[in-house]
Amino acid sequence: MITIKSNREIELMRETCKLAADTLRFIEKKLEIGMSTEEVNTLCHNYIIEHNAIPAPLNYHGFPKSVCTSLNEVICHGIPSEADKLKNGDILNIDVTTILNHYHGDTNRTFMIGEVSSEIKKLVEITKLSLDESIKLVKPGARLGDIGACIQEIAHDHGYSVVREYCGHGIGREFHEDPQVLHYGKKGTGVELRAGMTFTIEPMINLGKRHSKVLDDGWTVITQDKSPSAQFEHTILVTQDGLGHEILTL
């Protein structure tokens, strides 16, 4: 069931989403070559706790850490580790979800560490572009297929592939709510958007083929061909006024 948020719920969503976005801004300033992804996790965990919130991933269905850290060929759900050290030329996605006053805010970014090759830099830039352009389509009366089709077209136009096994989702009091937001599809199809809906858009774009596999830890998802993968995510509110949407995690 898709929930339409009340004005009070929207205010609570704004607060938790702002904290999630602030967490990414905080950690961005700390990233450096040689840092472990466990250090990233600890810094984010402490920042969220200090702001009277809870890191939603921690113990979610058994996930052992407070953020997801996905390096290079890791598509999503990477587990922070002391063994994973940031190297020059890496790309690192940090996925943050906060719980504040019982509501969830979800956002992620792919960061470039040191001097990144032009090929991978372009992948990161186009992945961000696919998110930005798809958000522009969000308004009452649009359909979820419009979002997926936009992302798919941009990725394919640049010779990239779109991960299909993982998607965006409704969000609010629950971490994952209806609807599912696919990052591929056909225009004019899918759920019709209504004011008060809140959901994430979070395209995962691969330099190589789209196929993925889950590692033995049960969480970490990598590209089958070991090609780099990039991702960006925002939590979006559908509005009746203005642009027809509000990016809650700016």
Ligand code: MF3
Second form
Amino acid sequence: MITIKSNREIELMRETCKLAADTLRFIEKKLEIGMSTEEVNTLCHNYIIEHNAIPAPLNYHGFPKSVCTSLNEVICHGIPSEADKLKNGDILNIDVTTILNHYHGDTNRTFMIGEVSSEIKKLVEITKLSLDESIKLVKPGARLGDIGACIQEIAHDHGYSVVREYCGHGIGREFHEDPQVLHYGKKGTGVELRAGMTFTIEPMINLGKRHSKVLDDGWTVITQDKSPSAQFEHTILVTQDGLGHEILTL
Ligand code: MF3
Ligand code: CO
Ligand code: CO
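Could you please show the structure of the form predicted in complex with this ligand, as a counterpart to the form predicted on its own just displayed?
What follows is the whole complex; the chain from before opens it.
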């Protein structure tokens, strides 16, 4: 069931999403070569707690940490670890989800550590572009297939592939609500957008082939061909006026 948020709920969504975005801005300044993803986790965890919120990933279906840290060939759901230290040329996705006043805010970015090769830098930039361009299409009357088609077209134009096993999602009192927001598809198809819907768009784009596998830890998703993968995520509100949308996690 796709719910339409009330004005009161939208206010609460704005607050939690602002905190999630602030957490990324906070951690961005701390990133440096040699730092472990465990340290990234601890810093984000403390920041979220200090702002009277809860890190949603912690214990979510048994996830053991407070943020996801996905390095290089890790597509998503990487588990922070003392053993994973940031190296020059790495790309690191940090995915933050906050629960504030019972509402979830979900956002991620892929950060470049030190000097990243031009090939991988371009992957990161195009992944960001695919999210930004797809968000521009969000307005009442548009369809989810328009979003998927836009992302797929941009990725394919650059010779990249789109991960299909994981998708964006409705969000609110629950972390993952209806609808599923696929990052591929056909223009003019799928659920029609209405003002008051809140959902994420979070394309995962691979330099190589699209296929993924889950490691034995039960969480870490990597590319089968070990090619690097980038991701960006925002939580979006569909609005009646203006642009037809508001990016809640800016
Ligand atoms: N934040 C992820 C998303 O964008 C979900 C992480 S689930 C976890 O939907 F359990 F791995 F934290
Ligand atoms: Co999400
Ligand atoms: Co997320």
